[in-house]
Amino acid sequence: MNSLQLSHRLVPELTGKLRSRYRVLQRVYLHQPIGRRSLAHVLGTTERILRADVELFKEQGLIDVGPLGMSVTEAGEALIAELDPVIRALDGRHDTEHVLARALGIEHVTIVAGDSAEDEIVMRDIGHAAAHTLRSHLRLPCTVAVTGGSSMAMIADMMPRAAQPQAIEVLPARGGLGERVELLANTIASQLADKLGGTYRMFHVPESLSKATAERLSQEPSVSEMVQRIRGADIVIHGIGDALTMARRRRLDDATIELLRSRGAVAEAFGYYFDAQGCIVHVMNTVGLRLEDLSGIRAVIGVAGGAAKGAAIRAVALAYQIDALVTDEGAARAIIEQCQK
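Which structure does this chain take on its own in the form predicted alone, if you write just that chain?
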């Protein structure tokens, strides 16, 4: 039994206060700069209740208060990082991470509190945790390939800005979806490179192509050179999608969607659709990273949250090796329940 557990037995209210203050400080960090009224709304409390914690944080040099609101100082960021494993242990998430890692065969699993499908704030937690996971895998010089989507956009948003330039090249793993520009892999690659102090390259190729067009494009020297750079990346960080949701986002025709449904597709990643056992049931004609390329990449990081994503996460973990997973409690519970059945 460690000292924290002993303290909890003697002063049980201590851990409750620790959790409460950690949550307040973390929310300031995730939403900075933020005013006290907005923070109270985020936490579902009142400004009066927050006042004592905010004053304490100011006295301890953990936050700065400016015209735009409160921001966490370097000392505050360091404290959040030090307390994170303690809070995960108190919440039981540390044990759940080990259970999930064994169930999925993934070396490193990080679970944030909550369910991102029910609370959009949890997605910021996932982005912050995924940014930390990515930074922990960087070995300079290196190349990072990133896919598109809302999870990846949140990582770029939550990534701390590097103090100086770094030998990091960020590449889009594939062509872009026909959706909002801020969710495109090209956009996210440029934003992530800016935060990391690195460089980036664009890949202006549509994601969904006919087989003949994909083959012709692959033979173009500039496209071929870019594809080889992507396939030689040191790190790949990608989102995991629900199969039918992604099919609709890609505007696949009704016949293909019905095919996916009939074959039991539950997951999508890199343009591949998988059933619950991790078997490929459909492949899009694309130019970019292929499933077989992943075996030669040093670190593959998957990011997804929400209970509805549980089946998709488990399917891709069965389909190919993931080295690190960042998810939330909603997805973790769904996966563990599925494994127990």
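Starting from the form predicted alone, produce the coordinates for the form predicted in complex with the DNA.
FYI, this one's just the chain on its own, none of its partners or other molecules.
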């Protein structure tokens, strides 16, 4: 029982204020630089009510105010980091993390507050937490394989920039997925490498190949070398998608979509589609990381948020061994509900 929980008995209004102020400070951090007005809009409160908080933060030296808006100082950033586990324990996320860890057989689960489906900024927080998780798993020298997707893009965005070059190589886990360039694994690998002070390699392989073409392509020396590198990565960090959403985003043909639907596909991860029991129901014909490679990889990190992702997360956790999961309260609730059924 820590001192805060004890104090809660004597000053119950404490926790509410602490949480709300933490939330405000964290939002400033995630949005910085940002003005009071937009912050108020984002947080769903009024501007006036934020002024009290902002003035407090300012005199505590937690934020700087500039012409572009507010941004948190180093001290503020440190406070956010130090207070994170406190808040986490305070609203029971710490307990939920353990429940989830046991239910899914994942060693380390991190749940950020909110639901990224309802509030897009929660995605940034997931990115922040996932960046932290990734960094904690790095052991130099190190090869990191990444997938595409919005969660992954956010990780690269929220990753703090390394002061010095580091012996890290970032690779895309598979050929291109998705259509928007900023969500491609190649793009994300380059951004992440940039932030980490490491190097990256691109991997240009078209999607939806015929099986024969894919195999021939794999035998090309340049491709084959990349595939070797990827399969020998130390860390894989990947998004977890909803099967049908991903299928549509990849413009799969109607027949395949119907196949997925009929086989009860709920989850997608690096080109594999899984049903609720974690069985593979479909595989994309692309080149790169295969499911069977995962067992040889030191750390497999999954990232996904939003209530709709609950089923998908649970499915992939059944399908293969995940070492660390970063998600949000929305997804966590959904998973726990599913497990109780």
